[in-house]
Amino acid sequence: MSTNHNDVLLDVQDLKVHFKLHGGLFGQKQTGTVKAVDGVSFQVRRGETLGLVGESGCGKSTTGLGVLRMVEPTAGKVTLDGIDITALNSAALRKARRRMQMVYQDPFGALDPRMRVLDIIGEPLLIHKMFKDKKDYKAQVHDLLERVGLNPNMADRYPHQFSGGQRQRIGIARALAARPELIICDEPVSALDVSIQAQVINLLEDIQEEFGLTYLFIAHDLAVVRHICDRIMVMYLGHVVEVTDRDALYENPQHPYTQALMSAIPIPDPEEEAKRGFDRSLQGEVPSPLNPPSGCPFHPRCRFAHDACKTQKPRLMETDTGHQVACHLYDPAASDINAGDVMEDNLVRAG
């Protein structure tokens, strides 16, 4: 993980992604509006991977889809070393994405059953008239092959032929084809299993090392984010809550949420886990995004919650050097708790 640029490849400012809802008898009346992103803002140096954590519904994955136009944004402002992506028609657009690919999920169902692997990965090659002719295809197509650690041999295979864990590579190899310098990650080991992860995981930060990549890295798995990220990004309901370098989230989470978050990773020494002393863990349901609760997103499921919380948005702030905070309890116009006192009964050290 490469933190020696200081300069900024992503700049996305105030992204909301609303999605209408239809009812009535031809469904031309709208019923309700789910903001699944609601005003996210925040920035990605080159060369660097920030994570972006939350509970499963939280607008992580559509954050992703958002920066990329695979789902239109509503509003805000997306920037791509300069080049304004929400700005860009589709021909320009098609143009722009060869600098930014992605890594899905479900590494089962972003291939095609009916492609063999060289067509797979040579794909973006043939869309973008990266290469020569067919020798040079095939060369290519192989040495992605080669760097993702797979056979090249395989490549007239088809994917019901691998494992999950090579399905994820061939994944990865197809994001690499088109020579990018951003790649999103969207939870790309949450479907493999956990002998598998780590081996997909360190293939992730070789090649970043190896073509200098920048990540923006989707996850619920805070070990696996705390070990590949530079810094992390915590999202609630549409909304991002904190934001920091990860070992200051992990030694001194500072929002509420992402102390809960904290509470929840298991601690395998009973001695370590007794340390705790009180239970974080949250109450009630995420609220529905088709009806999401004025003021801060987060007050009816927090215990620090006052009057201010119930009606006014709080503020992403700086509480520390690079450490930003959207809570009131940071913020002296809004609130009447001192957060210091609050903060130190209830720190959580992961550990």
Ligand SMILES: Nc1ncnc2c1ncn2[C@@H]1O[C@H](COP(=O)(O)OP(=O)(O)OP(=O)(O)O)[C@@H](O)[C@H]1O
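Fair warning: this is a prediction, and the values are worked out from it, not measured in the lab. Take the two forms, find the largest set of C-alpha atoms that superpose within 1.5 Å, and that set is the rigid core. Numbering follows the first chain given and starts at 1. Compared with the form predicted in complex with the named molecule:
In a rigid-core overlay of the protein, Asp307 has its C-alpha displaced by under 2 Å between the two forms. Taking 2 Å as the criterion, Glu318 does not count as shifted between the two forms: its C-alpha moves by less than this amount when the rigid core is aligned.
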The other form holds:
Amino acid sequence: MSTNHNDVLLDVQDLKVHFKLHGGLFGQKQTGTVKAVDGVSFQVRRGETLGLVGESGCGKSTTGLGVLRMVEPTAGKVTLDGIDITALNSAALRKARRRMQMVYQDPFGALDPRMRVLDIIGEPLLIHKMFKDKKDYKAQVHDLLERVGLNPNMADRYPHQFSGGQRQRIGIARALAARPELIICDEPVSALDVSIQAQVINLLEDIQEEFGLTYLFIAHDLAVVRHICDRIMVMYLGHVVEVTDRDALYENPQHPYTQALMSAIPIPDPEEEAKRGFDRSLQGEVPSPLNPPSGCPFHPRCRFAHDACKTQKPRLMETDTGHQVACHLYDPAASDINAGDVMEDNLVRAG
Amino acid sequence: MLAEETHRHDHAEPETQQEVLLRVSGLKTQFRQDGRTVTAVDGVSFDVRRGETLAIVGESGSGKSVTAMSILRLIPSPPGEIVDGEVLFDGKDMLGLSDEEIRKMRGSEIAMIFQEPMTSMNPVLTIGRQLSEPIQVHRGGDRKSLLAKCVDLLRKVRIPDPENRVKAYPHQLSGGMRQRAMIAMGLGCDPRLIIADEPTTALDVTVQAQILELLKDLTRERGTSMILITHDLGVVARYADRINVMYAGRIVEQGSSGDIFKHPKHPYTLGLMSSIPRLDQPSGTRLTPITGQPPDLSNLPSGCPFHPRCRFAEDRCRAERPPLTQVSDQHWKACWIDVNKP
Ligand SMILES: Nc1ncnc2c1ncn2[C@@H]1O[C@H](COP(=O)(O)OP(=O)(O)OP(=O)(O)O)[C@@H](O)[C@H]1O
Ligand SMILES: Nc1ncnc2c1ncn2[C@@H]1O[C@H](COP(=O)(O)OP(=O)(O)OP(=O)(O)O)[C@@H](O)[C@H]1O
Ligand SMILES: [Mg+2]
Ligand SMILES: [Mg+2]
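Let's compare: the form predicted alone is above, so bring in the form predicted in complex with the named molecule.
Below is the whole assembly, all chains and molecules, this chain first.
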């Protein structure tokens, strides 16, 4: 997959998805707001795979759902190939959805257990009236089954008759049915055994090449993300903290959170592990999005935090290494310590 | 290289014998359901030495949890039954103990940490109550000293503000904190063996790392032994001294972590290793999945149970089951094939 297409397919500007929580006997009182996604901007170029990583609850799925308007954004603008998705009425939205599909994490919950595989995969064809007659409908579904490595004579079976990996293939075949341009994959392999994961990852790579697909690939497994993505976006508590090319992110993470995340991933090689050690500086857990910290959302866990971090939210800005980072350390205007300290510290730890 | 000797792993080395804390020999556990018999653990033998961490890896359904539960005699019966084998803990025959005696062992000598802390904690009791009860039963003590001990334990597992958290209920803690409280419960009586079954699978990467570091520190500081069940080979590389690779209820490869990662000998282990993307490899490398599906345990393939998925399989593999055979000083495999042969 090359990334020298500068053609932007998906453009997301300042997306916010806030959930209001209700309490009281009849749910009439608003008791709080979860700012699940709080001002997220990014672009996905045609044909590329943008990874979206971050810890549980940081807003990855909600970002994906907000883009598709499967949950209504509170604010922000989503543009697909020049069409303002956020401004569409429901009929126009339904039409536009043909071009963007989703593959879900849970291969057990995502498929309707009462439907035959034929109709699960064929449903998008039905919704978008994409077949001539019954024969054509069946032929298309059979093609799709074959394409994802399943036997077409399995079309009359029900989801419970398949293994986890096979169900995930069915979900992928369904997503492919309407010939979309963008597929949002939400943890497509997390629920699968390692040996089956590889089969599904290879399949996603193959169909991307064959159909020229663009992926927004959500996952928390950073090794999987590195394997499949061209660029990667790191989220923390509803915010984007870093976006950059795959190799730059893994070789030279800039945001203190990204750095901690990288050191937390074990490598399957005991010798490397013995050399590497573990960055113990990251303490505590992800705070609740119901009661997020002031200023930079990461500051309570950050060992570089200084006064500005407690009060001012850092903006996402380009550093001289080409990363986009939201951190005061890299913002000359806001900082009383600077990125040199982080670099030096990393050198000490690596050395 | 050493000539491969064909004999069963029979614990012959005298110098390691004295260090052995747990010895499992020929363990076989079955489940009977709807007229079918599932052999979930099929003749498994291994040792856990003092202070070491032994990892058990393998696909879902390969018998990792059933092995662990058999050691503690936590197999629900019916439908399950330990039908054969011996489990010696510090020389004591676990399978021969009375129910009362085994219950005592569970709380004090051997601790089990499960994957999902919410189901193994009592939701209506405070963390402090749940922590202190086993200590009181096994070790005794008055209220004040028990409370102090609980606060101390919570501090050890790095739960912030332990004086207040002892009064909290499980649902008031985050997932990571609950898992740490579970570990604190396990450690209350200074166990000599910790069995951790996917202890961090439900947790975030950074929290996972904190918890595993904590367990590793404990094994180092107190010489506690650990059986770590996980599907994450990275975790194994970072924390395990030795590894059991399980397939269809059997150990197919066994050895030191260094040997197994550097020179995997069983095609299944090779398959596991080449099917995961790795941070230490070029990012474009194509993955090589293990083809096919895990076998039906009530109707295993003939010969080597892995042969239908094995790219090296020969006639002998389809006919004869390979025994666990020593390949070098610290390394055993159950396979007829030499995977290193060009
Ligand atoms: N419908 C909803 N109502 C209220 N809160 C919600 C809703 N959906 C999500 N949230 C909250 O929004 C935050 C972000 O959730 P989201 O599912 O996007 O996280 P995620 O990054 O996908 O996490 P995971 O890795 O666990 O899937 C969480 O705190 C979650 O509890
Ligand atoms: N209570 C039970 N009743 C019937 N069969 C059982 C029971 N518990 C386990 N089994 C069977 O025993 C086999 C081994 O299960 P086990 O839980 O040990 O797998 P595992 O290796 O721990 O897998 P996972 O990685 O999914 O946890 C499985 O085929 C399972 O279906
Ligand atoms: Mg999610
Ligand atoms: Mg298990």
